[in-house]
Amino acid sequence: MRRLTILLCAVLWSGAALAQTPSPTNLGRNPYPQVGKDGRVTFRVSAPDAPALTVNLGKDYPMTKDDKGVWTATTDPQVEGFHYYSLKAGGLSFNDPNVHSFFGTGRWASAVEVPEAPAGAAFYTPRRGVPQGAVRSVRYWSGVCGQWRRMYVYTPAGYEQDASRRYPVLYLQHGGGEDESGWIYQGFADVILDNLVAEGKAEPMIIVMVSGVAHPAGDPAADAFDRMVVEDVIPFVDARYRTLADRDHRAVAGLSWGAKQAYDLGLGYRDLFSWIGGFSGIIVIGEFRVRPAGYEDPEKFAAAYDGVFADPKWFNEHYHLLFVANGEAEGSHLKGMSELLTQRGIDNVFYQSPRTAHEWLTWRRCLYQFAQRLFK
């Protein structure tokens, strides 16, 4: 249904004469949300008995209650896109009950797509005719968590079909405050890679998303997502799917906080890895900051990652892709880092996706343009 609509609303975004469309994140045929053409949001909500309510999306919108007791407030124009918004009363946040919930901010929360214009958002819509792949909930075993835990797997569309070939593996991590099913839902990861792979600009690959919170067993306060990955998944990975399960058919990427993490595997395991994407996050070198102290002190470079970037020329040779993207609207920062690793001999491709920030948009152009350039 979720993706229905998005067709739905890309169908009713090409006709002049409607002024608003429903967000297609709403549950059913709930009208609301709306977006308007300008990018603002209605939000109507039914609560006779509520005092006051508020529409949280970025900043607090009061909303106005009519004598049926309907609440309605129109947001500032939003930039296109996916964005998560909650509702307030007497000091307690709740979701919206018009439309679905997803895992974000840390907890099931409410979200309103903008729409771009249909032609923008082609590559992460589901078309006709074209090979789907399967997106599976597997349950695995970690020994280092010392728990039973659960990761999505995307297996491309013919992987039944052909018991004989095996396919190169790309790990995919959420940010900060979601989980191992966003970039599913929120994300369109296997609707990306299935228009892809249908239009010859990708090739078939296998995703495996996993949480990034880990934590030794019985220690909750330690963090064990890089073991984890290394001891558990992957190993679980080979031995379950059919993969090429060597570093030339590895990849690692992930945005914001999982952008940090795909580094740390990327770079820290120079074995198991040679395909890397950060989206929306920074190689951190020495002290964090915009600009990273760390980048133009050459012996913390150097020594960074057990020395990775220490002789270009190898990393260079041994490394097929570093990958650097992030919004328009996150600022240049990104930009500056990708400049650095050049300035240091470190070859890099840096993308930015057009007017968007930190969300989910950013995220599904970056994955578009990263897989593109995958296992060739």
The other form holds:
There are 2 protein chains.
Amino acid sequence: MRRLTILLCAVLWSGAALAQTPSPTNLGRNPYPQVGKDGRVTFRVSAPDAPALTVNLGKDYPMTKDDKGVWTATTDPQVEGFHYYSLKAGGLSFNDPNVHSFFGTGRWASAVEVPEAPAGAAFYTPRRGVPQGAVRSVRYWSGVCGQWRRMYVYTPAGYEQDASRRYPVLYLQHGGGEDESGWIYQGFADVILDNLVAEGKAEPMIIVMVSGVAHPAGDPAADAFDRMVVEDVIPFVDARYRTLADRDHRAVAGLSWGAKQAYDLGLGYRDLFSWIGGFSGIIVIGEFRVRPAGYEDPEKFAAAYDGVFADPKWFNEHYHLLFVANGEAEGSHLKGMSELLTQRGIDNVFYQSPRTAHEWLTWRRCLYQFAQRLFK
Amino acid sequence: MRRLTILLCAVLWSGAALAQTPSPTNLGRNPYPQVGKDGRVTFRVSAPDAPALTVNLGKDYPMTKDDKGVWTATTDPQVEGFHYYSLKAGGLSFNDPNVHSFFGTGRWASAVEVPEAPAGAAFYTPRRGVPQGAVRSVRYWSGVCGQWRRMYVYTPAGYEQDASRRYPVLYLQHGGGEDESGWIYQGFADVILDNLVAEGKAEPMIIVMVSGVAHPAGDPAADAFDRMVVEDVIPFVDARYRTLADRDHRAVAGLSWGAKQAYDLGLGYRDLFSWIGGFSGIIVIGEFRVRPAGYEDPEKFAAAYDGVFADPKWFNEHYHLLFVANGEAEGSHLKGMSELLTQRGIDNVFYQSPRTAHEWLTWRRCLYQFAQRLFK
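Let's see the other form, the form predicted in complex with another copy of the chain, since the form predicted on its own is already up.
All chains and molecules follow, beginning with the one already shown.
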């Protein structure tokens, strides 16, 4: 018992000295992974008979084994935010059983959260006394895809109390390898909106989240995302929820691959959407690069999306918001895209999340900024 | 290319011959695990450099590697239903990256579904044209636990259309190692109720699902589940949803460990609940066995739960339903418990799910039976 106490004291002391804290993604009271103040992540996994074990967080970190069969590795400093990772052994990549899983990287994946300063996290942290909305998991039949699918629907606080009020709708897409759960479990979209609305900084709105992976019935190689949203999702949502069912009250946004989908919907269906947000993703004109194609060729630019940019004056009057954003650590290409749009007369708002990378802290901040500009 | 075609034909032919079908839990179009008509499950995992790989489904099955580094194992025949499993290598137990994960066995776990005959599955399969309820994920503050927690709340079809109608409430608990998501993602409680209500077989009701793991603030070794439900959960639900907030319209049920919790709540708080269901779990009297303690000692029996069984006539008038159920493959101890209760004059209903084990197909069927008897 005394041995245990000493051990515990030693662990607590070393924890205080190194200022390592368990990741908020850890299951229960699991102490590992731990994050240091310098952003280094320490992983610890028991696998006494494994000949080798590696943790991959951006790159491979071979782990070392102690005499009890516990493997440890500490990463390079990570930028603050949410990072998927996996364990690797024998050519197989798999989950860390010590942490929560999130649907990402095409499967249920482990993740570690490198915390930002507590003050920074306040906007996505639940607060007592803030009226809460609700997130619904709803099954819907997609005629386009010929299958039952699931959507998440956030309704704001008060939605269920005042049955006469109608709300604008934001369609919000996840990134590649993720699904409709991402904006809730990785992104905390519901908490962000609850807090913003309580502070009077955002309009109460409904948020609809669907999977961006959609194939037409019988053709698993083809894409039917746009058609599914237009023919199945929007009519379902407008019939089932108290929406303001017109383009002035309908927004679309997404992250990474979902940003591309949001631009496709928002720019491609000008009678359906008038507010557009792209987080860490580009408007594809000509080819999948900002430069040199498309943007620098006035004809290609004017022809994009059936001519939506052809008359900047019309665009600026017709659309309420074109919002372009990413994380500072992702580089400057989206700032460049925003500037190119501005040069061509297309009004847009650019936001860059300080320090963060291509991950969910960036996208939480993007939503926080974007939502404050919506439906006003 | 021809090689590939031949290979595909061979695979398809052998698939048809063996009548193996992918598990419904597989991610996307992953072909493995596959389930044979005889209930044998075949696992296939690529891990070219692993020295050994084992799949555990009830017991260990060592896998064998082909010359491409793909490991395969086929299990003994499994009873129909939902089975957690894990891969094992080097002393570590982890997820199969080819399938969906579910929160069970204390972590995010892999699972395979051995299908029953399609007609049997109809009661938990979504149907077009059936009005759907909704499942909300709701954060609530627990003063007892001193933490934010999450509950799932199912509201029946029509809840949002008629703002004047109030509904009875079923509090429904998961099993050990699971959490509040179990009854939706493993149990399909929402689909079961939607279908039952549409057929006129069950009353529309609200279902509340919370995690059964609850510690009082500052004391992680102690249990505070009952207090949390009584002091935090029920008042929150009655304030936030249109409930019929009295014992005649409040039920509690659970599975396995959650059955024990449901009995503790239902029998321990006689002024709060009048409908009780226990699936694959026992009413603990004296010690954690049906026999020989408690049940065969009239004094202990009469003293249990502050004397709730002391006067059978009072019990039978006061409680609307005591429902005891399990799966046939689990054995006869709960049938015995039901008979002992009957012998002591305590009215109860017993149900046994044909063929099934201590797993979710049993509990889906239990809910299907139990819900039809509620609030009538």
